[in-house]
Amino acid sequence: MDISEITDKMVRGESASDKEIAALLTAEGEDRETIFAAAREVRDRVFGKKTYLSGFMYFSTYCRNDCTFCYFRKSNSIDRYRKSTEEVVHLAQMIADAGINIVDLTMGEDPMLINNNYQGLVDIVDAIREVNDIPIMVSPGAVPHETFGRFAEAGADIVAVYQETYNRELYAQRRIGQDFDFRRNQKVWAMDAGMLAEDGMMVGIGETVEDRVDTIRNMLALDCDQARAMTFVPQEGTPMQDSGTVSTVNELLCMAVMRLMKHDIMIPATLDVEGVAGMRSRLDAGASLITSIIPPNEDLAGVAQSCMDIEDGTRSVTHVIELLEDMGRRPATTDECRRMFDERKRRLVQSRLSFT
């Protein structure tokens, strides 16, 4: 199958069959680099440029929740922290005052925090928005349908729930005991509550190459407006911490793939697997945001990397910044990045009103 003529159509803006988004996903040699070029061309053409960034804030390592892949999973016996919402208010600000556009709020599904229909939460988005008009990304796990018009009554512009596999018995050996359609449903929940939404896959937990196909398939089309891929790392205490490390290759076919099928969607570049030293192979599969941006010296936690990167300052903004430069990319300012999220919300509430 000529890998070119798949990219060139879906430059164009055609689809792709299943059997050819395969092809791409297994490309090797200078095949990839036909895709990754397809994939940079597609987003230069859309966001220029242009690159967001994404602070990203783990105010609560506290969690309900088994999946077998996190470090933080309950039964994990490890340090934990939950930052105060007066704590909160002053990493955002200082994420806001450091230039960088989105502050990404992340927890576990905390059990105090899930108290009172998660007016922990609320009152941490307010109490932002207050003072700021940062674009703010809630990442709260899964949560009652009626919590979304909360979240954007407080002021909250995204929602980000990932499912990590839309294979379903994967799913249910990954996130054990967490309804399958109720946290699909998430991003459903968002967008009718005039929020956007980011959906999500990981690499490498068990899934075929078909799977991946599925997963980008369903993840586009629920039409969220952000669609990540990351890396499964293993993590120790966890089920599975000798699971073995996976290549990145495949992450960034996955992104440069959803580059390619929607053109204006926004892919990060996560900072949270192979720290700044992946940075530019992720811009250069398609990606137009750059997310886990830690200030440090601030007792904050990565995800799949919980410290690498933080505490020496090579994650924080201005690395990434004098990175990005050196690629001929410059930040988005926080101005730009909210007009985005205004116009892509505007346009999300028209098509819905239009749908119903």
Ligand code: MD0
Given for the second form:
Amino acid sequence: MDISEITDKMVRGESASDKEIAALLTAEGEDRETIFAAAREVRDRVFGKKTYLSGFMYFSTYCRNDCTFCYFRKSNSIDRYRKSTEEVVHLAQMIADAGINIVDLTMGEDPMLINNNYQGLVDIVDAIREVNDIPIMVSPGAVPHETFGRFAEAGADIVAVYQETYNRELYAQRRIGQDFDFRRNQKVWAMDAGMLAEDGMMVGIGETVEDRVDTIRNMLALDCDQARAMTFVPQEGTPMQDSGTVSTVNELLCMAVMRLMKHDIMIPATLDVEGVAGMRSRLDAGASLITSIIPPNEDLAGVAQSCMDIEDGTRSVTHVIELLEDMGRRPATTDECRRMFDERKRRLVQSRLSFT
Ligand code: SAM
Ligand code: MD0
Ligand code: SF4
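For comparison with the form predicted on its own, provide the form predicted together with this ligand.
Entire complex below, previous chain first.
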């Protein structure tokens, strides 16, 4: 199959068949560069040189779940922490002051916050919103339907809940005991409440190429404004610690394919898989924002790389901006990011109104 024929038509906005997408996802050698170049062309047409920056704050690492891939699963005996509301608000302000455009408030499914009906998180969003207009992402895991209205009212802009895979059997093996449809619906409920949503896939958790095609199609069919791919990083003390993983080029190809399939979607270049060393290749695969920027010396953890590049400050915003500018790209301002979010939210509300 001729790869450039497929990418050329996708750059023009035409669709591709499952077989063609599978061919892109398994491309080798020079063909890969053709795919990444096409993804960059589309990304630059939509976003120009602007790159959005997202600060990551894993504010509670307690979790009731036992996802087999996750370091923070409840059965893993590790040190955990839970930041107080005051600390979280203070750290969010620090992130905003550093010129980061988005703050991602992430938690494990922490029984303490759940028993309090997520009021702790609502209060945090409220408190940040009182002093700052910075776009806020919440990543609370799977939450009850009624919670979304409260997040939206407090001022959250986007909800991240990753399905990991749309292969139901594989999902059941990885996200043990968690309802597939309830998790899928999180994205729909977030958008119904007027917030944006992010879906995500993991690469290297035992899926086939056909599963990847199907997962990408399902994620894009939900019409979220943001979607990601992350390579599985094996975690000590978990059932998958020795399962091995795949090369990160598979993640890059998934990102590029998503970019070609939906030109204006936000796709993160995460620093959480290969640290800062992996930033350039992800931007070169068509990413439009950098996520998992973490302030040093605040005892904050990452997820897939719980400590890589954090304490020495290489995952900090200053370092990230230097690397970005080296690539001829520029960080977005927080005002630009706010306008982009508001515009996307307006579009979302309009498209949902026209369905009713
Ligand atoms: N607890 C919430 C949840 O599960 O939705 C939010 C945080 S969770 C730690 C965020 C995401 O990190 C997961 O959905 C998964 O995609 C990713 N992740 C977790 N462990 C990982 C690993 N070992 N390798 C790569 N990604 C991982
Ligand atoms: C990241 N470590 O962006 C974060 C996390 C949760 N919304 C995101 C997986 O890679
Ligand atoms: Fe908990 Fe999220 Fe980790 Fe699953 S991925 S164990 S829900 S923190």
